[in-house]
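Next up: a single chain in structure tokens, the form predicted on its own.
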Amino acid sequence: MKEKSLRKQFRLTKKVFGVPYILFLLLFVIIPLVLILVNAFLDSNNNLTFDNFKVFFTSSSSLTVLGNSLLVGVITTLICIIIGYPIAYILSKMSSGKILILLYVIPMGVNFLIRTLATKAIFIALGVELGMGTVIFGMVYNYLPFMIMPLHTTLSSIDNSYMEAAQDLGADKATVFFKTTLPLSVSGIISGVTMVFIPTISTYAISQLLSNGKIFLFGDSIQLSFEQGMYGVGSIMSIVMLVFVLLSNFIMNKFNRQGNAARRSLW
């Protein structure tokens, strides 16, 4: 009876499971956002002050440098649509397109700050001035196929009969496109768009690398302002980003969301 007992408190269930998950979480999520929401109030003496949000608020350099991330990954971001949109849909209509589709995962593989240094080589090695434009080459190289995976998985998933049904109606290819592929791989360039822009804004390394120190986005100041030990202000910032991130995914579940509403109605 007491081993039926102690076999039934000692059982695996899917709750024992989640537990090293739940553990990860309190220790490298919860525990160091506690962390710097705490820093944020404290001053170098570790004495209550919100001096930290009147230095970065009022820093015109702190606010274009927010301003030149987001212009950066908003400009990212639109290029991995343009170039992605019209692969992933070549790909989702080739046999073998699941399989082509692993010449863009591969690199992935391959530690991005490797994938830069390298791109930089070439940059110098073919004379090419580092600056803005060598970041925003950098930023599409490294972050295309998490626009190109999402998109191709959902035009891959879209049923060729309502396609077919377009065209019975006397749709042309144009019209087919824009009144049913398009729409019905909303979620697709959304998810895209979510796994593009966020890391675009928030990186650090890939700026500097291509630009050689001369283009400076908000990634770049939070690890910077860690360094000279302005944890407060490092703080700050990182919040601030943390609610852009928030902000970002609000708006594109809300998208998304608008995107379902268009799937049901073509259904």
The other form holds:
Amino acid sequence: MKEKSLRKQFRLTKKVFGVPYILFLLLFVIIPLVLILVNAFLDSNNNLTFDNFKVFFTSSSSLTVLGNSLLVGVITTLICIIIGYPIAYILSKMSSGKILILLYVIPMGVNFLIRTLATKAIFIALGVELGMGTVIFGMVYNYLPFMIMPLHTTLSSIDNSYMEAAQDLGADKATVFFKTTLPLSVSGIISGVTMVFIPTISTYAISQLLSNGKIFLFGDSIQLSFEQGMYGVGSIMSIVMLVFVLLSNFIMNKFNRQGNAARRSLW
Amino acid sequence: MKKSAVTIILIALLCCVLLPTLSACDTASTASGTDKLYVYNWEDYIAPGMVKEFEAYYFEVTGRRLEITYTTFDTNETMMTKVLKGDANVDLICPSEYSIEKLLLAGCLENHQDIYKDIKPELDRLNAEGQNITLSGMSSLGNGDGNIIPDIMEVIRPMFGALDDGKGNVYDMTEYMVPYLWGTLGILYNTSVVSMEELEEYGWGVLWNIQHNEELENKILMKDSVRDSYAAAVFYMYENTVYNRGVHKLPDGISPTYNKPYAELTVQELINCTDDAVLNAAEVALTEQRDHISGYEVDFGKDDMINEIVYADFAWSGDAMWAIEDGGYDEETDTYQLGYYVPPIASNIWYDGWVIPKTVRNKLAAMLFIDYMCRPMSGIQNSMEVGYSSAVSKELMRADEDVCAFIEENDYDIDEYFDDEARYPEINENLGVMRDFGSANESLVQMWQRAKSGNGISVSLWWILLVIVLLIGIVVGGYFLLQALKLRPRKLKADKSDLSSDSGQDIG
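The block above covers the form predicted on its own; next, return the form predicted together with the partner chain.
Full complex below, order starting with the chain above.
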């Protein structure tokens, strides 16, 4: 009788398949996060201290770098929307759009480092001076697919009859777009913005390669701190970065709920 | 549900406990069977065949097989972090002078003479069997300089001869370390863009392009390394003070560390000075330099110089040798595409040395390896492969027939090779040695961050943002304007369009 109940307990349910995943999360997400949190309060001799906070929040250098990163993130995201939305819109209207979108997705299969190095080689061959412009180009180039994909999914899943109804009721093309298509695709825009903005504020390889290290972003700053053995300050920076990621996620979610558009987005 | 959560946590904890013990088992089992040696060295810092050669030598001498596990690091800081945190389980490390100082003061290193006492019985046994192991090449065993260049030992002794860790221990670095390779910091330049006269007149100022060479503007590379770039800034300021140039001089006033005016400090004192005044002056110099250079690198400088993407590079001597050799050579005019120049007024001399950390397990192999690296033949092979100068004495190498044959095999003239000033510079007081900055390192890193990020957010970036915002403003404003214009003549239809928009929102 007892054996039977034991066996019953160990039934191969769906939950069992979740165990490896939970273990993985615990080992490689939760524990490192705890380590960062602990390190943030330790000085180089492993004593409890709050100096790391003071060092970070009072130094103009780290705050400038953070400001730089946020600005680059905002600019990249805006450019991605401006370029990405029309492309996604046109592709969703075309019958061959599903195939054409592959053209944007296939380059994502190539490692981003290789793509960035190739971009750098092209810039050098063209004689373009490496700097802020090239960094933003590289970022937009790398993250544009992340903007187009969710937008395309959302746009192509909008029922055409809404647009037809609007036209029947006398709206011209622009009105149809701004009053039906755009509000209905808000969820796509939001997931696109999340997918682009969050990685761009933490990026560092692209900025380093495409500016020869002249553009110094928050990711570079974190890397430098850890390289120099300044674990405390590095941990604080990581936490600040995490806060920004969570904050932007939270804001996006808020927006998404307000928009309450069709939750058919891929992401 | 709760139970499963508890099990999961238990399993996770079990994993955490098991992992270290498992890896510990791994190292313990190696005690039997073949001998092991763990070497931790810079990347590309040894002749490729050297490791195998030593394994064969070890077998010949001891009759036991040796398996060398060779791992590499790319900066002193990475290596130090690993060693100080106790994550590096190695027998031999090859750090630079200032990080040897730091490791030594942290109590991480073994005294070679103590190790010699430990392995003496075994050495005696092997020598009784007909071997002839003297370890005479090593400079750390208290009987002279071994095979090492005496001038280098002369640089080390006064500086690192008596290091006090503040807890009553005094260390003599020469007993803990045997120099391996050494070199200088200088300017790698393109001979068709930068002239010798320019270099002689402006020295380190060339890296700031103070001579306003139009071709050179934005075609300079600096090192993406805190210590080296700080050193360059200090040399530059020293030079400006000595030549009385109008820009970027050393600060006025008296240094609190040395109790002397800054202008009277020696190169040696300046390179290790972390007074706020010097740091601030260096920050100004480095921030301004940022506007004249192409960027910061540690690895692609050589290639960019050869491919003429840039025309000047702040380089280590070995990298420079390597680049000059790989770069072009015009036989008609007998000129190389690239050249290496060390401004005689001030520069840095550095060396890397073999140390044995406290984690050593195979003491015999570690000592034999160091001694093997001190052989003239090993020295020339490493030097030829890596580009840096070997710390093995020039005279010993010259007297060795095998070495001479090897140099000629590599298409060098023996006299030319040893008399090359770029390879074997005259060691004098204008070459400073870097020391550990200790706790001041953090303010240096902060300064470096500020200098690298420039004067805050660049104005052009704000312009880009402004243009984008304007663009969006125009599109949105234009739309509303258009709508307003459309609505005016057709006022009756206004209700209708409102209706459609309402319904649209409802559906959404």
